[in-house]
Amino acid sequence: MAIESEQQSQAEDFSAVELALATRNHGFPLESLRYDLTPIGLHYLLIHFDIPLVDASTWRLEIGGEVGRPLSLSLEELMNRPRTSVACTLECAGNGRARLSPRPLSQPWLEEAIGNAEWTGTPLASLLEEAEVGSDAVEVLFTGLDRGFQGDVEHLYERSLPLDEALRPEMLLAYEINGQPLPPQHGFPLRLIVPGWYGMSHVKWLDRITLITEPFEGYQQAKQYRTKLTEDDPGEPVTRIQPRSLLVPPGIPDFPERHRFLSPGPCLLEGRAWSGWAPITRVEVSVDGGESWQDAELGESTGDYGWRRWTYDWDAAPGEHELCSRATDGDGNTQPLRAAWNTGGYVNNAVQRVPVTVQP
């Protein structure tokens, strides 16, 4: 089959480096879109360096820099502070990277770098207020315990946020996911949750929080997670999640190509949609590869920052079809049919395409 030849050719193009990344990290099986909250083991996972081994009995979170009252808090002290939860859709900024051509060399995500979980912890804003943020502070720097080399630069994984963003009431220092303690791979004992932003901002294995008086220029901020057209191009920083809709693959798959097969007649298409800019207000579905579109029915959202379920009744006729869905949010942002290329393969929210065969 022509499809098999094309898929085989694409697979042969993947490098050993990409294969090593793909086996170390893992994606989200798209059939799991049926869950309101993603079971922990099905949530996508991306780890830049090694998973740190942390002794919770001696670990402490340090808060310092441009503050009037530095803080040093144990996990027990953090867990005794006011507690809150937020349901939040996380998505890797590189989701869809493997669909781009030429393909940037990094974790080769297709569409599966997502998850929607309930995170529990203590609000960040109250801790910053307690630390008495100085008048010269402009950003908040979050430092994790994971360390390694990237771009020939040895560094701890660090990211910063503008001060006004860090003070949002929904910003969370999380020690639980879906009612359970954070597992090591998800940032035990403490991680940052930044609702609405791509996953690179949700720093795991938090070690310290530093109020700084100048914009942070560390490697993961100044060199990575920017939509650059060339390596010399400074690009624009990646921030909030662009709207995306994904379809639960209907019918049954073959192995290993995952092509879908289903019977003719009534078929309920379903999926989830989300955006970091504003709530989802519309999802459209196409069964002819984007030639025509029909509105789907929207369900309830899982909180202000969680995904929204949608459904569409399709009368499946025998033959070959390409199913698509696209999301629009309350700010008017809509998924494109094709994504703009950049050197890191970031923010590729192009419409998903699911080929199916409806058998007579």
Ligand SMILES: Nc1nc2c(c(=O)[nH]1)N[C@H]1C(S)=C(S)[C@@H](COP(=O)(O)O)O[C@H]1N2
Second form
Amino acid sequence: MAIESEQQSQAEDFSAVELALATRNHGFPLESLRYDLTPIGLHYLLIHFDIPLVDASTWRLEIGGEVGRPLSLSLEELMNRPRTSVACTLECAGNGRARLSPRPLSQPWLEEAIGNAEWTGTPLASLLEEAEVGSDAVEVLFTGLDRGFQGDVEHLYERSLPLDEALRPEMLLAYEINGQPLPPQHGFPLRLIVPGWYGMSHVKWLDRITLITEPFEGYQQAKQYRTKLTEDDPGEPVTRIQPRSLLVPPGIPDFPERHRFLSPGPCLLEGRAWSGWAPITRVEVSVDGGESWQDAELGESTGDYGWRRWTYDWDAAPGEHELCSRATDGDGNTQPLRAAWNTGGYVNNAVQRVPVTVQP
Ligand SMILES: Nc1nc2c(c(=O)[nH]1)N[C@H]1C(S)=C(S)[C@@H](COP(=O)(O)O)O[C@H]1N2
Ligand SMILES: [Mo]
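Please supply the corresponding structure for the form predicted together with the ligand (the preceding block corresponds to the form predicted on its own).
Every component of the complex follows; first up is the chain already shown.
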């Protein structure tokens, strides 16, 4: 099959750099789609530089820049503020990158850069209000403690949000995941949660929040996370998550190829679907590689920003099949059959293809 041979040739030339990234930044085992909330450790990880070592007893969050009243808060002070939780699907903007050809050199995700955890913390908006945002402020800059080189530029990991976006009530400064203190790899002691947006905006290991009067032009904002067709193309910024759906891999795998085998007869196909633009309104399933589609049944969502379960009753006939699912959201965004290429390999939400062998 054409798709298999394409994937095969890509797999043959993965570089040592990609292998090192893939073992550091692990993915989400797709069978974990069975859990409403992703257990810590099954959630994907993406860390550009090194995980900082933070002493929570001396760490403080600084809020400054274009504000009337700069703030400096300890972790304890943040934890004594109003507390709220949100179930939120996180997805790396580079999810699906390794399916692109030519493949951009970065973390080689197939489709496993996802997780759906419950994040607990204090709302960002009330802290910004308390800091008295100045009338000249246009963006809010979130700076992490981690520093490194990327594209020959030395910088701290930092990203901005437009002020109106940062003031949305769902924006959270999180110090817990699934009821546990943030582990080092997920941003201890504090990270930003931007429900609906791709992963890069959820800045970990927060050090300071700065109100700025000009749009931020730092490396992770102006150079990365833009859908560029050439290096000189300014492209469009990556923001909210495009709809995607994934299948719980049916049947049993072989090792190491992980091809799926199942028995003929009734088989419940199930998975999850999400979008950062609007709630999921439809999921379709194909058992013939996208030739024909049938509606799946929609289950419960895990809140406004968490993924939604779906199921489809399949009567599996003996032979080879290619299973696909396609999600559509309330804004009419849907998944394409083929990916659109860009230099960073971002926002590839093409439908997943799962080849299976049905045999007695
Ligand atoms: N400080 C900091 N924040 C960061 C990153 C980083 O490297 N440093 N990576 C970002 C990216 S690209 C993603 S996809 C998410 C991953 O979050 P997770 O590792 O908790 O799943 O964190 C984001 N926040
Ligand atoms: Mo990412």
